[in-house]
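The chain below stands alone and is given as structure tokens, in the form predicted on its own.
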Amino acid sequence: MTNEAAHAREAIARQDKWHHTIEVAPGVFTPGMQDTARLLQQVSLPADLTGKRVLDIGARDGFFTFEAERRGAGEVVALDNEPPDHTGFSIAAELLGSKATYVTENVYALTPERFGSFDVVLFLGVIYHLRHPLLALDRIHDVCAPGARVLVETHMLDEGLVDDEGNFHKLTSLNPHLPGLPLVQYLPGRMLGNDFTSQWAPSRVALEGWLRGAGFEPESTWQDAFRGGATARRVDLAPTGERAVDEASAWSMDTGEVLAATKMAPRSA
């Protein structure tokens, strides 16, 4: 074993729990519980990110942060509500010589004044944990540059409807018409995998609807059993769209015209 490999193994051992599988030295991988390489193929991260500004929300141990750097991103910001030394991020970043900026923060706190704008936003394994998924997408839209892409991955309802005993069911097994409807299941308590942080399971159609309502046009979707996701492009918000009406203090029920706007978080141009 080389000195580099030995050093990497000693560093990895300092962290009890790894979520991502990251090659931190030639042939040395962190013992992540997630099949990270498979997820990388599924989310369609662009092969060339040269000069792009990337935001990795829910960065955790940093696999996707470091992968964005490897693909040439000009700047990567990793955001997570856990400090980097509470996960494997600090260890992996040091071993890989990462120059990414790590911010301990909540997705709802995203503003263009503080964070600027991004060309690519990774939102993987986060949205189904949130009490306010649409608010999160609104905040992401605020920090997206014109034409920016957002990559979303989440628990999905199509093959992952959870019953009161914790068993998964396909929507087609209940009714063949259900997969065509924008359905979302609320998952209170520890209903999904005994995880109290899991809140929602959107169907593919519902996820596309969430994205469109927040100002993103879905370009592709994918599913793998009870997980899935989408790639979407930022578009301009409609003056009578869902968000405009929701944020208005007065609006016309006949036309949807916003008559008086409530002062909300600033939107990107």
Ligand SMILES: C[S@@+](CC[C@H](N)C(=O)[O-])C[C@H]1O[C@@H](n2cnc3c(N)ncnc32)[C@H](O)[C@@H]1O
Second form
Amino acid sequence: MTNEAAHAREAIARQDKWHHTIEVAPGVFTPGMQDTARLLQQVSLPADLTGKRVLDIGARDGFFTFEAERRGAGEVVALDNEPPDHTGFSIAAELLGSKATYVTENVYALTPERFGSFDVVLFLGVIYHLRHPLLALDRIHDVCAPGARVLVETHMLDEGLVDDEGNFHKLTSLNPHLPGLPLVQYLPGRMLGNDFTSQWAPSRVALEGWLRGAGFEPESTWQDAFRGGATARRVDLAPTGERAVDEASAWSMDTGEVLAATKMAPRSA
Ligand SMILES: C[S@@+](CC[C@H](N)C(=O)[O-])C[C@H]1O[C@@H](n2cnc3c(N)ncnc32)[C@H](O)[C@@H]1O
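Since the one above is the form predicted on its own, can you give the form predicted in complex with the named molecule too?
Everything in the complex follows now, all chains and molecules, and the chain you saw is the first one.
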């Protein structure tokens, strides 16, 4: 074994639990519980990120952060509400000589004033954990440059509706029309695989609706059993779009017009 490989193995052993499988030295991989190579194929990360500013939300051990750097990104910001030394991020970043900026922060705290704008946003394996998934998408839109692309990956409903005994059902097996509807299952407590951090399962159509409502035009979607995702482009917010729903009292229910007398102040970030 080379010195580099021995050093990498020793560093890997300092972290008890790895989520990502990362090659941190030639032929030396972190023992991630996730099939990270498969996920990389599924999410369609652009092959060339030359000069792009990339945000990796929920970066965890950093596989996608480091992959974005490897694909030429000009700058990568890794954001996670766990500090980098609670996960494998610090160890892997050091072994790989990563120059990414790590920010320990909540996705809801994203603002253009603090973070600037990004060309590509990775939002993988996070949205179904959040109490406020739509607020997170709004915050992400706020930090997207015009035409930016967001890659979302999530637990999904279409093949994984959970019943009160914890069994999974395909929507089609319940009713062939259900997959065409924007359905979201709320999973309180430990309904999903005994995991209290998992709260939502959107159907593919609902995920597209969530994205459109937040100002993203879906370009492609994919599904693999209980998981799936979408790639979407940032578009300008329509003045009467779904994001204005919190201000519904300012609209005429009949015409959809803004009521001049109650015109709202611009929404703050
Ligand atoms: C299941 S892991 C996904 C890791 C990686 N993105 C992937 O798909 O392989 C979810 C990550 O999101 C982070 N996370 C959860 N809620 C968050 C929040 N509100 N703001 C920022 N990060 C969050 C967790 O700490 C965790 O590292």
